[in-house]
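Read the single chain below, which is given as structure tokens and is the form predicted on its own.
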Amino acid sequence: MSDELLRALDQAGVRLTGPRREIAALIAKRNGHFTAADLIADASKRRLGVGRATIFRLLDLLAEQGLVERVDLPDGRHAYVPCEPSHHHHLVCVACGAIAEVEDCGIDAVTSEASRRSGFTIESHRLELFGRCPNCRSAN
């Protein structure tokens, strides 16, 4: 995962600094969604020297790219997740923090018909749906 990040950054044309690739390396090694505060918290453990702005900037250009997309969940956080840099929508666990990718799932549909009803030109929509994932529901 570092290593494709590490790629369509430089495919962009951004220059691969090395706390770029010691943030896309904490990135890689994370499961599921995680949040700034939690890049900053394992920089600090490993003793980086990475700062907060460099980890914020970071997310925004891979935000940019579609590389991770920010997710914003129940509690009023963010959190971001890598992606694939194609449409798609995120089931999000609420006990471990799992995601899984979803494609269209009808909303097109609803997407259209709103857009129809309205008169608005509808230029971008995201859906985040929360739960449990099926690993968490059987431990209850």
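Predicted, not measured: the structure shown is a model, and the values here were computed from it. Rigid core here is just the name for the largest C-alpha set that superposes within 1.5 Å across the two forms. Numbering follows the first chain given and starts at 1. Compared with the form predicted together with the DNA:
- With the core held fixed, the Cα of Gly13 is displaced between the two forms by less than 2 Å.
- Once both forms are fitted on their rigid core, the CA atom of Ser115 lies 2 Å or more apart between the two forms.
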Given for the second form:
2 protein chains.
Amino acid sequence: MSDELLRALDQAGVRLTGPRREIAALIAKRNGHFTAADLIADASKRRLGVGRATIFRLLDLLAEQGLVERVDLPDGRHAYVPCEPSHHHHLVCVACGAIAEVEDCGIDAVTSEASRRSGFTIESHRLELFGRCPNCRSAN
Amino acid sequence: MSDELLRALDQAGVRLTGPRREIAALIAKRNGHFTAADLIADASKRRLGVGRATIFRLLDLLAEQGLVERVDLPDGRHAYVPCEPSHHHHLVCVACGAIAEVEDCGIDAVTSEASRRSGFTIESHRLELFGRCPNCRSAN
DNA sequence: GGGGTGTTGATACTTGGTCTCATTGTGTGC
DNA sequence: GCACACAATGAGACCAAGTATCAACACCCC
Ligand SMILES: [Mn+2]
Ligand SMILES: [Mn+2]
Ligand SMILES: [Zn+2]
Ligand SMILES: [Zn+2]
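To complete the pair, please output the form predicted together with the DNA; the form predicted on its own was given just before.
Complete assembly follows, chain above in first position.
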């Protein structure tokens, strides 16, 4: 469940505190993308005494380690998804929030073409794909 | 300068009011990306009496018309860039904020490959490329 | 030039996130 | 196991971005 997150945090040399364990468990229990506000609501529902700031701090930490990644939803909200630390992109289901990961499938060709045309040196890119997962598609 | 924006707004059947003309002029005077806060600062520096809300409202309007597009900067800020109303993507210079537009250069292949692998139906995508423009690259 | 209606700006409010700081809890060395 | 140094916590103030409300106003068509 949340063991992977905790293990990775430990590896990174940060302290494994009570609040961090609890928040990690909340994250593991979610599926699809979630916002900081979601976690704050979860925490208060379960009467965990964790502070709002602690949740933001842990999200930052996890993002630094590449264990979660920030996704900018089309409506402007900032969401997170649990994540492999290697470079890849996300498909986001606009109906249920489910996430699929795709590794580079030809995007390097796109960036180098764009670089050639524009004269820019490209240092990073962000690709987000929005659509419907197999479930939500068949459920119509 | 700001004539294009105004003409397009007129075409879309919205009223060409004083505040809208002034804000359009501010946008035209900018280069590269800008935030709502930038415009608010510009407006107050020139002692235009335009309200904060009016600026947000016009940005929404322009975005609906595809005359500006929102770019989510890597640091989480929401910026806007003046824009052609047709689909395309942006290269953003991380040093000076300059923008270049690129039309689809092979991204359809990427999305259909991702769709095939994941089973998702893809409805929209967002690609943002970050790097350095020719100027900033040579200036080192 | 009036008049209906879309627009405006002041202001209050909400939401997302950061900062500070006194208190607590963790890992480490012994 | 114990003490200690220092990382982490939570409460709360604070800040910034954006939205809602509403009375006053201005555009545009006639
Ligand atoms: Mn991922
Ligand atoms: Mn554009
Ligand atoms: Zn779905
Ligand atoms: Zn540049």
